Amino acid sequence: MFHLLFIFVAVVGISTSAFGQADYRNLDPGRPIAIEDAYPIEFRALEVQFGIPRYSREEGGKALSFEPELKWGFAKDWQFGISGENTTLRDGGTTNSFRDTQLHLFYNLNQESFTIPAIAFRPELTFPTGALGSENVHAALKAIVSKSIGMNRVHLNGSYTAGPTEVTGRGGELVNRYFYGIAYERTFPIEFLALLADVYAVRPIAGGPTEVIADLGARYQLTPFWVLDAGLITGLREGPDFGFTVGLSYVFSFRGLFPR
């Protein structure tokens, strides 16, 4: 994962930022809330996300995670992404390891209209890459719906993961048996700011009890190319007692990707 991060930084260093445009309203899972919106990044753009850091505390332990991601708008309405998770876990002792790496595709079926919401689908493939990761490969399919109401947006997400049940403590946040939730977004376009809240239910791949979790967060566009996000996490039933996340995203592209 650190090799992957080095590649991210090198790519950013040689990119031509004039051909990339960040969007503070483009919601990604965990940046900073779990629910995402139904739109990919722009065609021909690439986006690097630095998850710095993601902390959670619950009964039995504390976890500090670093979760980088690279996304590419490789075709109109399509997106490809790769993400990973390096975690330091304290549960009586201290363990540092990679967890899982996830590949995803993202397809936006339609633009929303006055009556019809935007709809997208996100197939995912997650495979183990460390001692704290899953012991098996898992495949998932997520459906996403987004609808705007003035300066407000509402998002619905639901997904199911196919694959073997894992032992307790394996897998991490990238793999869950099922997930569904709703988010509310309030946009302040003059300030380039979005305030976010969500609530969702998730069943761990380990087969434990269903967790109900709430997030509060914000996304702020620092420049045309950089977006800062931060959020708070708490479990309403099971799940973490408390957590927070901070992230930074950079959007860029290359002149060679654009037609002459």
Second form
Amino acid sequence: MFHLLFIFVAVVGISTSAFGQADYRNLDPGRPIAIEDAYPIEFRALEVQFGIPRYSREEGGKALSFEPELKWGFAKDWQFGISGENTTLRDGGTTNSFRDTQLHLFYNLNQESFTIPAIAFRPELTFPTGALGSENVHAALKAIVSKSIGMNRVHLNGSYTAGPTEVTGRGGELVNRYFYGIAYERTFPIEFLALLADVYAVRPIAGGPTEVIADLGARYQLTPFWVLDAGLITGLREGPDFGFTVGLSYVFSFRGLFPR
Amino acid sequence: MNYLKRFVVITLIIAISFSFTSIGFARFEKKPEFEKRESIFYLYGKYNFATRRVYPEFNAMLNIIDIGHAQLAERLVSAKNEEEAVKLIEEDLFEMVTKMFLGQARRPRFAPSEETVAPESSKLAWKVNKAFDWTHYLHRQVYDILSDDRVKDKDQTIKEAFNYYRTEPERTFPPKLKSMELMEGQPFSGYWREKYPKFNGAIWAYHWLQLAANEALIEPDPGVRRQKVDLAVEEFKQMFRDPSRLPKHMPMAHEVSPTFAKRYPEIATTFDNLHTFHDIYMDLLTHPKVGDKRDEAYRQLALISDPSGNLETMPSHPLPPIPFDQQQPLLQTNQMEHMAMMMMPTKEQMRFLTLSSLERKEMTEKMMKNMNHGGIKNEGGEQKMDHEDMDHSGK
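Take the protein just shown as the form predicted on its own and give its structure as the form predicted together with the partner chain.
In what comes next, the whole complex appears, and the chain from above leads the way.
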């Protein structure tokens, strides 16, 4: 986790005068809802996401997670990202550990039209990097569809993960056996605000019953560089009793990424 | 469990409702196309957002202009018929942007993405959207560079921004002036400004402010520059307080920003071509006999983007710089008079502006009779276009 924090600090530190136009409508997993939209970051842009923190309470236990992510639009319609998770569990005692680290690619097939929704695919590779994370490498593929009507958007996500089932208590937010859900988004363009709600089903990589979880959240453009997000989480069937997350995203670039 | 069921049912109802609603817009999409999104970040520089920092009121005008441009297309696409569109644009939208310009309504804090303000019209012709966005980026970059005195070599930095702009030929407007025939000589030409005269004046006022800002920001003395920017903004607001002051022709660089045009001729021409295409796009969006809007928009985009065909032959001699608060005689000349002026030497243009409206009309008619543009040409040579060539099946 701290290596990712270091990347964040280093990147922001050396790009204090960098230009960026963060997109308050660019949804990414967990920021603040689990469902994402079908558009990647812009070509030649980088974005750091800083989930601070993600709290959840489940059957008496409490978890506090930090979930940083770095993304890069390395080609038109393509994105590469690396994300991590550090969790503190309080369940009688207190345990702090990294969980998994995930690399992902993201490819957007098309711009939505009146009749065709935007479609994207996201292959993911998740590595074990801590005592609370998985014990095995997992590969997943997610399909994403987004369709807007006026100021409203609907997003559908579905993914499946290949790899061994983990023992109970291992794995985290970044890896699940399967995941599917739907989100609704309302955009307020003059306010630079998006309100969000989703419901999704997720089967933990450690087995166990399928959880059905709902999120409510908002993303707000603070400055041309920064987006603030916040959300509430509740399990409708299994999953956390209650949770919340607050995050910041920062968009920037480097002159060296542009043609001379 | 009951909550879950309700949540899922409500979400599905919303999703299905959207699918049905989108059928209404499908009339614009004769042939569904898989178009690439290809969003690109704009050029990094220390000057980015300098306009916002140094000239916040001017920057606020630019943000509202973005809203006005985008909402215009959105309302055209969303209106059920022409009567509704005229009301939505000439009355409601004009009032909305006027209130924003004059500080009587909430303003956008940043430059909005067109896609968020105009989600439906953005789907109509994505390649057009990309060309508009990309050229608006260049607009903003030039303002930022000229606004920021930390930039030591502004000419070189602007050249770099322009070179970056030119790296995407599919979304650039050419640096050679395209013929006014593209805007004036096509079967759908003039329809937009005939049906929506007030908001057309607003669009031309937007373009005037953008040109005036180029001329103001090129001033090397920061104090004088600020005075000029403030004057341009105040004159712009005055046009919305008193709409009779809105321009009666499409303002161009050689008349409003001659100093800028002399120093950066390729960029000035690129912006003129962008503004010309804005008018062409509005004409084809509004004209009821243009059936396949996307097809026609892409055909027109290809025509105007072609760097060698349909170039302007009128000399367009620059006017001397005219103070922004003394440009009303110029701005009140109509489009035909403006085109007549494009054929005159500078001195004659200045004299033309002192004539009575009757005298200007007579002189313009005389000059137009002698004018022969030769029509719009495609790659294969001259193309005769008339209404019969259009697809009449659409809106």
